[in-house]
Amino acid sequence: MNSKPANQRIVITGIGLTAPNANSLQEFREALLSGKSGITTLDMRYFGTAPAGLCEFDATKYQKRRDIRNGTRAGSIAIYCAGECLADANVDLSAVDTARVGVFLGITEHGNVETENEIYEISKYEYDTSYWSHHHNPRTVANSPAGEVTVRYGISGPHYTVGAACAAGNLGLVTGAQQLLLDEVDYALAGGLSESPRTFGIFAAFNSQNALARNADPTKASRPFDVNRNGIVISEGGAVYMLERLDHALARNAKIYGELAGWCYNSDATDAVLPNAERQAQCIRAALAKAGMAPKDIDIVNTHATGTKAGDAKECEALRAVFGAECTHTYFNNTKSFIGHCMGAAAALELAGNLPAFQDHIVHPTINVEQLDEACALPNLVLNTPQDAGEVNAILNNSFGMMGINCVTIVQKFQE
C-alpha cells in the first residue's frame, strides 16, 4: 500500500498521442497487440529512400491551415497531442485557471527541419537571405513546440521543452512531476514528441554511422534483438500526458490511467555514443529504489532497444545484471520493433503502448524477430506473439539517449 499523501502522488488522468500505426491510445494499443507495423518507405531530397515511420493525423483538427503552414511539424504534433489529452482528461480550460497549467515536453532535436527547408528555398534565389522567412526564430527557439502549445490554448503557466536526446520522453514526465510536486502548477501536459524524419540530416548521420536501418520491406527493417537487426528506423511521433497530484484528481473524480511511481535520470559520463551498460543499470536501480520496489515487483520492462548491434547488447547486460533469476514474472518487450525509433517522443509512446496492460495483463511483444542475438536473450522476452501475463501492477520503461543520457520511469497501477 502506498503510505505517501495524496499531495505527494502523481497519476496519470489523459493521454494524447500520434504514431506511425496509431492516433489514440486504443488504436495504437490494437495495432501492438495485431501486429501492425507503421513503417513505410520515405523519399528525401539529397538523401534518398530508407524506410521511416510517418503520422498521418489531422493537424487540422485544432489548427487552421494558416497556423500550420506558419509554425513547425513538432508544434503541429505537440497541439494534436495536447487537444487528445485535454479531451481525454475532461480538463476544460476556460473553466480553470491557466496560471496553474504548464506544458513540458521532451524532445531529441529541433529547428533541424525549418533550417534545411529555408536553405533550400534560398537556394532558389542564389541564396539571398532577403527571402529567409521572418517565421525563422519563433519556429527555432528552444522553447518551441511547448511555446506552440501555450499559445494555442492560451495556456499561461510555465513551459518548456526537455532536450535529452532519446531520453526526452520520460523526462519530460519526469519535470511534469517535479514541478506538480514543487506546487508550481495543478496540471501538467508532460511527454514528448519528434519531427526527426523531416530532416535529411538525421539520415545522412546515421547513414555514416552504419547506423541507419535497411531492409527491403521497410514493416521488417526496425528489429530490435534480432541477430540480423541493422540499425535504427527513423520516426516521427508525440504522446502527450495529463499529470496531477492524487488529491486534485481525486477531487475531480478523474479517471486514472496509472501512478508515477519513481524515476531516476543520471549520464554515463563515457561516450556521446557508445551506451554504457553499468551507468544504465544503476538508473534502474535507483528509480526502482524511489519507487520503493524489487526488481521481482516488476511485471513488464520496455525496453529502449532502437536495433543497433551494440546499443541493443548493452542494454540487455544492463538488464540481466539488475533482473535475476528471481523476476520469474518479470517480461521484457519492445515497441520500436513496430514504429521505429521516434526519439524525443520514444519514450512517451512506448509506454503508453503498455499502460492498457493494467487493465488486459496482456504484454504486447517485439516483432520481426527471427533469429534471437544470443547477446539479447532475456528471460520472458516476448517475442512476435503477444502473452498474457496474468497480472500487470508496474511497469518500468527504459530510454537512452547520446550524450550518455539515460531515464528510467516506473508506472503502477493505481490503488487508492
Second form
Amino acid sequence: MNSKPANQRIVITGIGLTAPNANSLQEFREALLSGKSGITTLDMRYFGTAPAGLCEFDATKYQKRRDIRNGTRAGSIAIYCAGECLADANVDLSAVDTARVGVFLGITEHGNVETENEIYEISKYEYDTSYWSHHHNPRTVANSPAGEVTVRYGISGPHYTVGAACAAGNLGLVTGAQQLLLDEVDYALAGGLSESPRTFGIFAAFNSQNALARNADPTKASRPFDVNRNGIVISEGGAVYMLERLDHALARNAKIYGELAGWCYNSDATDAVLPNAERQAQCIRAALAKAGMAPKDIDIVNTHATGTKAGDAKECEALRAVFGAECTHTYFNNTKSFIGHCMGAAAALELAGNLPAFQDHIVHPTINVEQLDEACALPNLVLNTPQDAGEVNAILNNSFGMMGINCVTIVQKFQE
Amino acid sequence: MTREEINEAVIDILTEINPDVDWKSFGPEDSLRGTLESMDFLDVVMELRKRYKVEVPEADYGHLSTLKGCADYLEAPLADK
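Moving from the form predicted alone, what structure would you give for the form predicted in complex with the partner chain?
Okay, now the whole complex, with that chain kicking things off.
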C-alpha cells in the first residue's frame, strides 16, 4: 500500500512513440519480443555509409506539408508522438484548460541538423549568407521541438526542452513529474526525442572517437555486451508520455500504465566522455531510495549500454555494486540492441518498450550477443530470446550521457 | 520569360512553399497574402533569389501580393531569363 497522498503520486496515462522498428507501443512490443531490429544502412553526404536507425512514421497524420517543410525533423517526431499520446490518453484538448498542459521534452542536442543543412545550402551559392534561411532561428532555438508541439496543438501552458545528452529521455520524464508535483500543470506531455541521424556530424565525431559501430550486416551492428561490439549505432526516435497526478487521473477514469515511483539525476563530475561507475551506482541507489525500494524489488533493469567497450563494462560494474546475490528475480536487458542509440529519445523509448511487461510479465532480451563479454556477464542478463519472469512489478531504467549526466527512473505497476 | 512562364514559375514556387494550397486555382487579382504567412512570403523572396537571381527589396514586397502583381513586377528582371 503506497502511503503517499494521491496528489503526490505521478502516473503514466498515455504513450506515443516512434522508433526505428515501430510507430506505436504495440508494434514496439511485438518487435522487441520477436527480435526485430530497426537498423539499416544510411548513406549521408560528406561521411558516406554507416548503420543507423531511422523512423518511418507518417508525419502528415498530424502536420500539414507546409508545416513539415518549415519545421524541424525533431519537431515532426515530437508532434507525431504527442498526437499519438493525446489520443492514447483520451485527452481532448478542446475540453481542457490548455494553460494547465505542459510539454517537457529531453534532447541530446538540437540545431545541428538545421545548421548543417543551411551551410550545405549556401555552399551552392559560394557561401553567400543572403541565401541563409529566415527559418533558421525558429528551427534552432533550444525549445524548438517542444514549442512546435504547443503551436500545433494550441497548448498554452509551459514548454521547454531539457538538455541532458543521452540521459535526456529520462530527465524529460522527471521534469514532467516535477512540474506536476509543483502544481504548475495538470497534464505533462513528457519524454524525449532525437533527429540526430539527419546530419553527418554526430557520425563523424563518434567515428573519430573510435566509437561508431560497424558491421557488414546493419541489424547486427548494435550489440551491447558482445565481446565483438565496436561502438554506437546512431538512431532517431521519440517517446512522449502523458503524466498526471494520480488523483487527477483517477477522477477522469484514465487508463494507467504504471507509476513513476522514483528517480535520481546526478553528475559524474569527473570527465566529459568517460563514464563513472561509482556515480552511476549512487544514482541508482538514490532512485531506489526515493521509490522506497530495495534492489531486489526491481524485476527488470533496462541497461543504458550503447555497445562501446568502456561504457558497457562500466555500467555493469555499477550494476554489480548495487544488485547483489539477493536479487534473484532481477533481470537485465538492453533495448538499444534492437533500435540503436536514439539519443535524446533513448531512455524514454526504452522504458516504453519494457512497460508492457507489467501485463505480459516477459522480459525482452538484448539481441546480437554471440559471445558474451565476461566483463558484462551480469546474472540474469536476458540474452537473445525473451524470458518469462512470472511476475513483473518494477522496472528500473538507466540512462547516462556525456558531460557525466546520469538519470535513473523507476516505474512500478500501478496499485491503488 | 513570358508573362505566362513567369506566372507558372511563381505558382511553382508557391506550391513548393505551401503544397497544401491549390495555387493554380488563384485568379490573377486574388490576394496571396491572405494565404501566405509572413515567413512564407519571405520564402517567396528567397526562392526568387535562388532560382532567378532576382532581388526584391522590402519596399517592393507589396508588388507581390497577387499573381498579376508578381508578373508585372518580375516581367522586366526575368525578360532575358
